[in-house]
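Take a look at this single chain, the form predicted alone, given in structure tokens.
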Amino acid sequence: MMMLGLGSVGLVLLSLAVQSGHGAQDSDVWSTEETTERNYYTRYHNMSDITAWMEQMKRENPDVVSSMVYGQTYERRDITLLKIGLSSTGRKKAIWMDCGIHAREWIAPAFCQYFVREILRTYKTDTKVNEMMKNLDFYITPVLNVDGYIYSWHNASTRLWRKSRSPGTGGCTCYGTDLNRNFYANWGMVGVSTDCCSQTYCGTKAISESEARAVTDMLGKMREDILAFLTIHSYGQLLLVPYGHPNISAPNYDELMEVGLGAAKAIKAVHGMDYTVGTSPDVLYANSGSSRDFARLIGIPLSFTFELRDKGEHGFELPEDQIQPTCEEAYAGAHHIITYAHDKAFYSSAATITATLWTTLLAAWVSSATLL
């Protein structure tokens, strides 16, 4: 599918129309390009469409968007992220977001696309987003499990495919590993299966899957710079914090819960949807080998799993008319977490430096006064 590009005028008109309360019934106010822009983010897109969209984002925003291939899938397809941020001469902090680690969760890639659109649409006019774009780079993978996602689009019988597409071993004729059970974080301990036909098959060993290795390598290289790790899933309307093992707690559990509850409050303010916050054992089920837990384990302080709409009525087959409201509320939650991470890193450190400076000056003054 071809997506028509929007110039700045089109974006301004789109923004004004939304702000003035125009609904779908006011279709006469939309140009063809504006309608295309509006409608694109209310539909699910196959991998070819998403790849073309990523190229378009780079082409239309060359000063702030670049792409990086950081791994390959079992079927030798590229795993690509978008890096978004304003150029800087200094070393920047980072936010990681990945979507589509489970193939059937189509709302997740839709959200990654929406998130990219929103920060690109607003950073020139929203002072906070602009500030964060100056201080942070966003590393966003719209589809991590590329093989599985493509397979889920084949036909109705494959629509609910979850895992990767690597073949079983040891005589097992089933395909796929649950990539979110394959990370080196309490791997194989709880909430997994060693049966390669199971939906929660954890693989033959930790990071046996090339997709999990790609993320592991990237996080390892960037862990000192990443302030927040967000991995997007569905469904259940949950914000999950580390850890998935019931007997292990994150050292900053209280902070994670406070930030998560704030994000849930921001989500609820958009369309009234309730999101439950907690560890996976507390609010869902125990699991191990998740990317969320791995990120926290290597020192990334804020690590969250978003489980988007709904609570089971439609499950993984969320209707397209719920894409936009789901993305709007999830954006509010992600924005809350990212803002907290940013402000803690930059304002808290600035306050610490200022306090240290004043302490030093005070000590020097006291010393001088004593000599007098």
The other form holds:
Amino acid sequence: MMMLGLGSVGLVLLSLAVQSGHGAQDSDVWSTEETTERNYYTRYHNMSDITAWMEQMKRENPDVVSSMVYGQTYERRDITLLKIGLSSTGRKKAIWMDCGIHAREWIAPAFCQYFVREILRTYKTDTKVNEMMKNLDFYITPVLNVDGYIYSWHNASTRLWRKSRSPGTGGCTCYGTDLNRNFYANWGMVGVSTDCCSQTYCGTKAISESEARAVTDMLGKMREDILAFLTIHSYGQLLLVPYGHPNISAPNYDELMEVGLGAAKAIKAVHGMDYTVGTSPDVLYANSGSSRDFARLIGIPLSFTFELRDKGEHGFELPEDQIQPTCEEAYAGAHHIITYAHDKAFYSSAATITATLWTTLLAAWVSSATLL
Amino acid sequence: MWLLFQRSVSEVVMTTGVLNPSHYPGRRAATVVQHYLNTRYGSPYRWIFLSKVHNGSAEDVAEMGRKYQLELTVQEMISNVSGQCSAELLFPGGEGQSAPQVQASCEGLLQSNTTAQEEAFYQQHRASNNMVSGKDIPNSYGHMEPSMKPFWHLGGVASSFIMLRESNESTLYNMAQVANFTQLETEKDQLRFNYHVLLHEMISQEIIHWKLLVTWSPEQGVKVLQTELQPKCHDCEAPPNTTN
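Output block for the form predicted together with the partner chain, input the form predicted alone:
Below, the chain from earlier opens the complete complex, with every other chain and molecule after it.
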């Protein structure tokens, strides 16, 4: 937000500072025309770019896009989400998506930006997206770990930073807590380290980190309304379902696997890429304190971690020419899950029976009232 | 109260018997096979990656360790040629950290004819009047100059020697980046390089720095003469002066 106030001079200076290594684009000053071009969504963007882009999304789509600051990072930066949906008078169901909980996974914020652009581009013409925009609100956080993400843009030696930027405590001089080990979900039990220098340091206690607290508070407020929770990471080409603890199964494991496998099939149909589906302990490693696990624990039925491209050739430094195909396939996977969640809530026989029941009761009440 | 819980990073009971090909034990073992294949066949123009695990099994071998049998597909990344491999590997048990032992035979993998490219690259760089160097390959945006690509592949292959040696059932290694490399004087007809590579270990999520002395020629293949683990830099972690 602050960067907008600096004006174009500030933006030019900033763009020069982060210039090195881009392909075609010389400057990071994006005009409105340029952001509507496909070219914008085939580049990685620093935090001030993304902040400016969020403002632009609101400005260009005022009837469907608003933003919400729902917390502060350790370094006191805003954590902002975009709320996207056709406005309605009643309370709406929701879809949650967050990107960039791990700073070095740059393809994740790029996907959140792509996802937002895609639903805004298609909701007027695509009947399904339109229907979902009517019935749901999308809550999308393009960058959750803002401090870490900014740090990873600082220079080549900080590029592979993962954690938050809070300092160590108790004589430990390293920085950062792994935000995806810090949630109140079997916190500290498995797949974590108590050494603050470790990449999987789970923090001094559950939700010690303000970033994790911000998500926890939002989910707590919204939990009855959220139909699906998607958290976006890289790399590995995986779709992970709860839980991270090897001895605990989600009550709807079969449903999660079925929906996950459907999403993987949709992903493969786009560019032929294989995404493996399973619990984290089965297909990757055991872990605790993840946001995905917390979401499932508080009752959000469909909770998934996306691990996007690739499988290790480039790893975290995915080439920009792979941003678009990665986003296209990930969008297909996310769309599959969101459609399932939406249709289950608005089309299932349970929903229909409930509606019919209420109609019948109301009719009976009305008729009995007129008799009196 | 938290002290009552034992927080361990160790794995649970090791899978024995038939492996589910989409589960991690098969994938970790298959990645070790990938590293092995690169040490044997890799070059500036040949870099092999695991594509898919088809099936496998694991068993305890008394007084030796754990043995895996795998059927997998690997892909050579430059030519896009795929090969089917059968492999057997042993993760040694016991106290010492000794390297896994791998045997593998692959069909169709070495089809790509790299001879001409390798020879041209070798001739271009063996004369010592223009020592090559580079850094940050790939860079933060995943980009690298085309002329740097063979050095990236070479770094990946050289890293495979370390990744093979350091692997066990609780690790999954990839090379994250070539931090820098410098060409040294050609010796005994081998191109020679100092490499500084960053390895990503997936289970711990750590980035591990190694320095390597690497030689290569089309005839001798890639050899790693020296390796040196670099200490993790904690002082580098403090916030920089500029923030945006």
